[in-house]
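Take a look at this single chain in structure tokens; it is the form predicted alone.
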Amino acid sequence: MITLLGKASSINVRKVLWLCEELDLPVAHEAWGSGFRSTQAPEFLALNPNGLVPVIRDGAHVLWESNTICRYLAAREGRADLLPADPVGRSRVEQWMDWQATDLNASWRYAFMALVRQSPAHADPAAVADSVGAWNRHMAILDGQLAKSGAYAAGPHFTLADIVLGLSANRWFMTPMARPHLAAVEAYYERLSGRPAFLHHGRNGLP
């Protein structure tokens, strides 16, 4: 059995656990992150030496990294569907995790800080409307793709990529600012809630 130590509100956790229930994979889940184990502790940091979440035990093999975790994942289940085979199906879907991990998450860490955590240390208003402004525009490259698609990011069919970003469009939903109208990111987020393991861990059991 696959153990995940991490916290169940963290986002990038919840994409592990959308992704277990999605592979109808049997979870040993241990609390690890503020208000739980820390992960300061000695025994986590021999895991993960950068004292984040999610970590996963498989057998003897530990594993740090959401996206990569949750490639590993789909690649053990042998699920094609989500993670494909072919090199040009694979890259789509890994340009599209990529991007959520890196351009997308830069443009929102803070105004999120701000907005929600309301940290001391990210109340310089100009910043959080920069951070808002360019959360915003990442969102609307995100609402293109989807036009274009015409459903999952990747193209026709729900794959990896629409878990670490139907993550972030509740991340963008669930924040307190000012945000556009992107028609396609709207259909997408209801498309995605037609699945029970989003609404459980990706819409926090929001019906």
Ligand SMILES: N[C@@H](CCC(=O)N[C@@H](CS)C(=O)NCC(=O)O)C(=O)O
Second form
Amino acid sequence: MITLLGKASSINVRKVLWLCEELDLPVAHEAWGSGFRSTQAPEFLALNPNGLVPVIRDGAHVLWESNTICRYLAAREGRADLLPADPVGRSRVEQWMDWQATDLNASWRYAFMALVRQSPAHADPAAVADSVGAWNRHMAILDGQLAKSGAYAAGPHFTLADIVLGLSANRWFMTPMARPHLAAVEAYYERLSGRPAFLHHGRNGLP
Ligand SMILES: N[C@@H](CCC(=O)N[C@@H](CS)C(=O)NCC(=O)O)C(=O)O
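What would the structure be for the form predicted together with this ligand, given that what you showed me was the form predicted alone?
Up next: the whole complex, starting with the chain shown before.
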């Protein structure tokens, strides 16, 4: 059985939990990360020298980086619906996954740390306003894509891109801040809410 190391409150761990439920894949889950077992423990650093969750262990295969883990598990289970085999379809999914992990995530970090985590190190109002603005601009890009596709991030079907972006949308809706009305993102959030695994691991009351 696959072992997943990482606390269930982490957005990156929740990607793996949501995907495992979609895949019907049993997982032995251990809570690691701040508030739980320390990722600075030597036995954790031996698995991931970055000291970050999630990490999975699949037999002798140890893997970190949440989006890579998602791609690995979908491929392992032969789920071409979630991660297409053809280069064009696959690149559409990967484009949105990489955008989530880089540009989108970079935009919200300061605002989230200030407004949700209430971190004293993120108390500069101008930096919060900049981050909120950048976050809303990135979500408007997603809104444009969803308006075009009419359904999901990479096209008409649910894919891995929607697992990572669905969690991002949940965080955007759950953070107490001014948000523009983005009709396609709102409809997407409701569409994803038809999936029990999203309700368990995404829209479950946690930002
Ligand atoms: N790029 C990494 C980022 C992982 C990451 O930032 N994890 C955070 C939780 S969301 C973490 O481990 N923080 C340290 C801790 O909780 O102890 C991924 O996507 O897996």
